[in-house]
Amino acid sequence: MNQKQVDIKAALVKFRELLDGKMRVYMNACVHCGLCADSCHYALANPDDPSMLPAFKINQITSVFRRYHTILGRLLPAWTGSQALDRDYADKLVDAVFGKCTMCGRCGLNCSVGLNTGQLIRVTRSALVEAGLVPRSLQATVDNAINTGNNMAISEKEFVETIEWLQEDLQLELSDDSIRFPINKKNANILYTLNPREPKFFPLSISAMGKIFQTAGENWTLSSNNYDVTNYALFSGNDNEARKISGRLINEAKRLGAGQLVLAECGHGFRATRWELANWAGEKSGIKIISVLELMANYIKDGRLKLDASKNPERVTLHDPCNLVRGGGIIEEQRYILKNAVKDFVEMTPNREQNFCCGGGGGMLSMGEYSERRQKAGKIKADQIRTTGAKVVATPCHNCIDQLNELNTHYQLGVKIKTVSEILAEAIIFGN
């Protein structure tokens, strides 16, 4: 847990504050039909553990609701299954909503009464924020973003040097000294964001986008200070911190006079800034926000990129990030790109909105205390990948890439994990 003193009363106050009409309906909606059991990767990977069932987790939350917000729950707590929130039970809730759920939304999609389980889980996380009960490692990731501008705590000097090195490297690769990776350029058509793991660990993702922008003739720029597309406060449940993190990107786009803000391949980052920020801020951003997948698909459609799919001859499958697809509505763009950029594309089953979470969402990758559960729950995804016979797994999300890389090793899948932009860049025909 974080270093804030535990305050159960503050959690109950926040819980009450978040109980609008819709949430009160959700608190009474579950009919215990059991359909969620077949929808949840945690439940499927742990068939002998009832605490992994979404309905079980929801009941842990609604028992607190009944205790404090229903007459019978107050008068007859044992009869109604109501539960007072004390420190011991709060710890159980932490384990349930942070340690056994990625808020992937698949169970809600298949719920017989349309219960939004992911939203209930996040409301509970928000209440636990007020109690000071966010897992320390998750909160540390948020704190890095708040205090340094990115969740990897990369200094501006280190970032600029990395970008300059990548620019020189691409100039050599393409034998073109005019190639630029512009930083803090005013009035560009695009302000492009990054996941900080790219400059830190995955620079090829940045190089791939540099190739794409160069070939498409795009007028683009990066920011040296406000480029972090990720927002782990979406996962912690702290709306104030989430608003601050995503709001920086909007403010930077306006400061630089960019025509639009293009969000890199990050599922939760897209959802946070494109859809949730308006709720956290109470107003629309006033700037056009799109996914880089939409941008790349349009480049292909508009003839700004010439592609040779034979440059990617191996079988490729696609993992759909939960927050991008179920929570963001970006579904067909990545498929359009891959079908034009690879020789042999095959879908997982199920796919699109029904695709299973890889297990790395919900902030799970930052919380080492749950790593064993995370890998075990990821078996569902590993089995999906193995069944396709693919040699390459594409996924437009670095959280997913990190988790899939671990699953690749743990379950000995023998595949390569790549972003969609890396695969597209390989297929580009240069100089014609």
Given for the second form:
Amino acid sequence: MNQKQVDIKAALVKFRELLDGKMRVYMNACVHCGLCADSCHYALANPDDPSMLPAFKINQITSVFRRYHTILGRLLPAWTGSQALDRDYADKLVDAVFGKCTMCGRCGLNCSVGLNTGQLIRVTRSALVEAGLVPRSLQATVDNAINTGNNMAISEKEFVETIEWLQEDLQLELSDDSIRFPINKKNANILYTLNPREPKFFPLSISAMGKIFQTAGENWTLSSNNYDVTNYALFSGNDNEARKISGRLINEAKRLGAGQLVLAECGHGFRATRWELANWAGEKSGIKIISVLELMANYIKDGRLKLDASKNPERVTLHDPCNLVRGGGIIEEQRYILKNAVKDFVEMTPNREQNFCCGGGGGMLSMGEYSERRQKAGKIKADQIRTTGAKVVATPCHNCIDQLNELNTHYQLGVKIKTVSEILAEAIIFGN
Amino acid sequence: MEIINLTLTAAVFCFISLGIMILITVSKLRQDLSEPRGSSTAGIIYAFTKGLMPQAKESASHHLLSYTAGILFHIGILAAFCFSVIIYLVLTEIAIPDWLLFLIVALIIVGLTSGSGLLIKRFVNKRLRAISNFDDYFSNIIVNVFLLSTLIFLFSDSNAMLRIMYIVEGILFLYIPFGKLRHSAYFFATRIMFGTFYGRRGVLPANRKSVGNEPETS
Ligand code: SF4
Ligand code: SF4
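Next block: the form predicted together with the partner chain, after the form predicted on its own:
First the chain shown before, then all remaining chains and molecules of the complex.
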């Protein structure tokens, strides 16, 4: 963050601008009952630190609202705990909304009144972005996506070469020269997206999807330069940048004449494109957008994939990405797939919309300055995993995979972390 | 009767103020342009029914005592408000059955006990103190004082207590739109938002059988 560029007034103007009906309700809703404390992984991991309580963070935000947007807050700020936004307080807010919250929404789901904390936190991030107070590391990830088309700044040449290599590899593995990983194919049924971490670090998950598409007989394509499903501007709070990033996928799908846009296993990417984009853009997306989990579940239901669950004999549990499940509504598909593809599936407790965040959400993985807190807050997830006795943790999100890999090492869980498609691909019976 | 009229004026002021706040809020609502996956209506119905039950949220299931105290406190407040309306009716010579008065007394006693308990909790619990300001304490105290004055009047049947009860109630009505107590209106708005958000996205009410479905419209 650059001291010279900080513009507190701009933050207040943005804050006011973002106070739509919903936000006005949320700003007035918290009754300070404190009963959400057990619902936040930060509060649970830091029981002696009241600043980790969801209600504390909410109060830090609403105190600014009260100061500028309520009569009593303006006349008697001390009475209502109202707070003027100056540089010092803005820094405290940055620490609270970027460093102590993954916008997972779990506290909101369990709140006495139902206050959507994640949305409140994002609005505050948006205002702080306007002041120039977004953490640099988070903004760098957004800048990469804006400037290069993907958040890992992979060149088009490098990407195409990786895909061609994966295609050859799968042709060899399945002894089938007809296997194709189409790029920029016109009028395919599906434009499939990727998390740039896949071509960069986890190419096997692309191979897995290649196998699945091939076996299902799908007419699909990738784009050579507009494939990045992630959208870190969802986390930075910058709506314009968020619209540009996710909007490119829609434009690309339309340019290629694809029948539908299929979003890869990425919690926040799904939420950004499926749920938030239309509102950022101010218009409906005009194309069918689904999660690859819906697609894979349909393949199984329709008999387009034949599976042998005994190919995945180890006990598997599932981590639900917050933005996909609680914030995205994709809840049963991943379970349906795993129940068909593995021999021994166990749920962790709690699960589905009540899942705990792994600690890697909210852009945390890109903000190195908070990594110690992130690891500590991840203990709740580590304990959940250990209790299941599973050897494999499936999760349909590459951000979660990164965080779970770190937790695996840090808390010595001794598990393998995989995407759902990797597990499904393992179970496929070929040649039918 | 003069005091009662002043209290009535305060009540009208309170309702108009809350009404204006809600109108401003509603006028600033933005339409959600995303394609629904579930039903907002089903979500809102859930938010006001099953979603309020202890098993639906940890704030209740993990804190049953506080949850119960909160509910009883609010029922007590409602009973006390009803009682002041009843007294108004009595003064205009409409008969009130004994059982109703008995019920009101019981609810106010339980409400006052719960409210006082929650106030003590706010004073002694370190975490709760960290998220509380004067408004939180005052809001609880003024409501408890209102319940107490109503109760004392019920037992003393004195004109002085009747006046005090209506004065406290008037102050309460005047304060509601300004402080934390305006959640009396925003609570309902928040539940509607909650139901709309989770209902539209197909998260709640939970549908464990929904797999790979096409989006439904709300
Ligand atoms: S949204 Fe998640 S991380 Fe943020 S305060 Fe709530 S439970 Fe904690
Ligand atoms: S449970 Fe809800 S109302 Fe109570 S303190 Fe937490 S956010 Fe506020």
